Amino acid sequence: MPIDLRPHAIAVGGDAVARDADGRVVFVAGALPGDHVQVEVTEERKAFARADLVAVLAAGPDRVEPGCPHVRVGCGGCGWQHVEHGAQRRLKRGLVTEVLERQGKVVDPVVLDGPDLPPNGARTTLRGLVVGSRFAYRRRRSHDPVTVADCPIAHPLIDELVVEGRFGDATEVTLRASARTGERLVVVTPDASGVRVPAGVEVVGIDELQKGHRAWFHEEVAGRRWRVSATSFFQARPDGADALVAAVRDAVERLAPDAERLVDLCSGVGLFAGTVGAGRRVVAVERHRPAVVDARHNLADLDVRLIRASIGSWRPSAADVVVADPARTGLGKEGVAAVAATGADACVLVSCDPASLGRDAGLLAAAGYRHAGSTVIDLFPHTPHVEVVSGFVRPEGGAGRG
């Protein structure tokens, strides 16, 4: 039975959050704060429930039309895309200004928003499924698929595979290219047979690349030239790249100025080892084999050890500053272990997911380290997620706010 709610806060995911008749928290999808909506409730639980809207009943201040048809037909690819984008900026601010403080017991902390991105034609890196030989997404909270027949969000380069690509009895593709080369690269699973894609455009099978064959593709971000394997991680615009390397640079200049010893813990290709760490002794930990194999390309000019190691096999170094990119999960007690045992008076991390940096903020300050500001990327406009450049700093070894 569908039940009215107005709807006053976002949670980490990008579901809105209200109170029902009996002050029940129910989380739902599609809505904002300030909607007034109509929602269908599809899971109960003891502290809290979970809905779907039905009808919006009354505008929000930050409500607008989809700009995309494929959205307004169930597609998942942007779960933001009925919020003002302007909007979408702050409420991540908040967001992560809330996470900060309720699980990091941060007190007023510093939130700052880095460079407005361009919210379309900007991804260089697409994943979906293959649906009748064309890429599709899959439907919002479902593994059902969606075919799209062009996506604004993405690069021209990566749109014209999305309209033209053929990708054979795959059932799913990867699809990355360079904005600043021009490189293309299809990744395909389980093979490649009966792909047909533009020509000059690279195209490998996952039964290929198991078998040790190699494709990569180049970018150019922060002045140099990158070597990204088919299955090493790398940010999916290159101006957002250019965006977290500036938003590090800065807080490793302003947290640890005289910094020589530089750990980069999640290091993958290379990118804040090759560039906020030139000029620096640099030891570079990651663990996923292409992506070391990229690093050892990628910066063979410059001071760099590059140790093959998960976090918490490593044996840490020692280091004036530590800067950590970890996967959607965070440092966790693990990571956190390691960056106090290298010593360091200053950390910056980047966080890819709220919760996991309230957690690590939570975990840094009880191995003795502050908060000194954090910087909102918006590397995913159109979306809920949330890419954050924070500084952590031992009150005796450094300086910030926060």
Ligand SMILES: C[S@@+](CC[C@H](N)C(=O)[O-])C[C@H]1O[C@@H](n2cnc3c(N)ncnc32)[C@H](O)[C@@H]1O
Contents of the next structure:
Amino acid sequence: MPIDLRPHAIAVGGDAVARDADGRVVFVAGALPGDHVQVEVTEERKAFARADLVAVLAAGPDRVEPGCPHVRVGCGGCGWQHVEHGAQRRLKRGLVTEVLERQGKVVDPVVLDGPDLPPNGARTTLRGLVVGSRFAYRRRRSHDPVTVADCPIAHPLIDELVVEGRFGDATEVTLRASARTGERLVVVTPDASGVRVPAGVEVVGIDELQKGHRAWFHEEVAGRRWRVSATSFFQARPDGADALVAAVRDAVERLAPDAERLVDLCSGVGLFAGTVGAGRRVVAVERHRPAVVDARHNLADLDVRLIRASIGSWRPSAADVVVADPARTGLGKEGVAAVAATGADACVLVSCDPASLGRDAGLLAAAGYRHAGSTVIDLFPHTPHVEVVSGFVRPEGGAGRG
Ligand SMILES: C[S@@+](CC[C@H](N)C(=O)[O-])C[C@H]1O[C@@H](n2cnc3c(N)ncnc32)[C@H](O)[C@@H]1O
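Switching conditions: you have the form predicted alone, so give me the form predicted in complex with the ligand.
Let us now look at the entire complex, which starts with that chain.
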């Protein structure tokens, strides 16, 4: 039976938080603080419930009509198309502040907004399913696919692949492009048979990559050219990557102005080692072999020692500052122990999940590092994904010195 709720907050992951008549917390996808909504409870747990939105009885101040027509047919690609652009930024800043306070035990954290990046026409990487040889997203709150005629958040070079690409019998596809060099690469699972894309677009099957075939494209960010192999990570839009580099550079210059030795943990193809690290002695640690090979190519002119290792098996070397950009799981105990063992008194952490930021902030505090400000970089507008650059400093002789 549907119930009426008035959400009062946003949770990590983007659902609205409300309380039902019994005071139990209910998470509602698609609702917003300030809305009055009718929902159907879909999952009941002891401490909370989850519910689907049935109707918006009265819209709150942050709700807008989704700009993308595919949301109406259930596309789950974005998640926050119904949230006004400025409100998206405010809600993300609020989430970061909350996790730093609640999980990181930071008192009155300073959390700033990065530059206002355009919400549409910017994404240079899209991952999707293939249905009837067409690109598809997952349907909202489902594993089922939904094909889309186009994708407004995608860069035009990627959107053309969504519109015109035919991906044969593939099951999954990753569309990659450089906004600045125009190169495009399509990575198809399991193989590239029957794929049709516009002329000049390189196509590679996962089967070929597994046999040792190499394929890459080049992007330009922060004044440098980056080779990015088919499976190497790269930031999802170059203007966002510029903004991340600027935020990391600002934090390093503010917290460790005299740093000569920089450790770049989870260095990928070398984005921070090759920009913020330039002019310093750098050790870069990355576990994905193709990314390390790219980094060797990208950083050949710089003083960078590349180590292919997982953070947990790396023997930390001495550093003045650590830049760490881990996967969604965050640094965790192992990563924070590695940061502390470098002896660095400053750490700049790039987090792509607020929950792991909160936990890492708590672990860093236990190792003697104090939060010294965060900047939210809105790399993924129209989605609840949060990217944040945070500085941490350890006063000389701080607790937990390794
Ligand atoms: C979010 S990406 C960041 C890469 C790079 N900093 C950039 O901005 O392009 C995270 C990177 O960490 C690597 N990685 C994930 N877990 C790791 C671990 N335990 N040890 C070392 N590298 C790891 C991934 O392969 C990936 O390249």
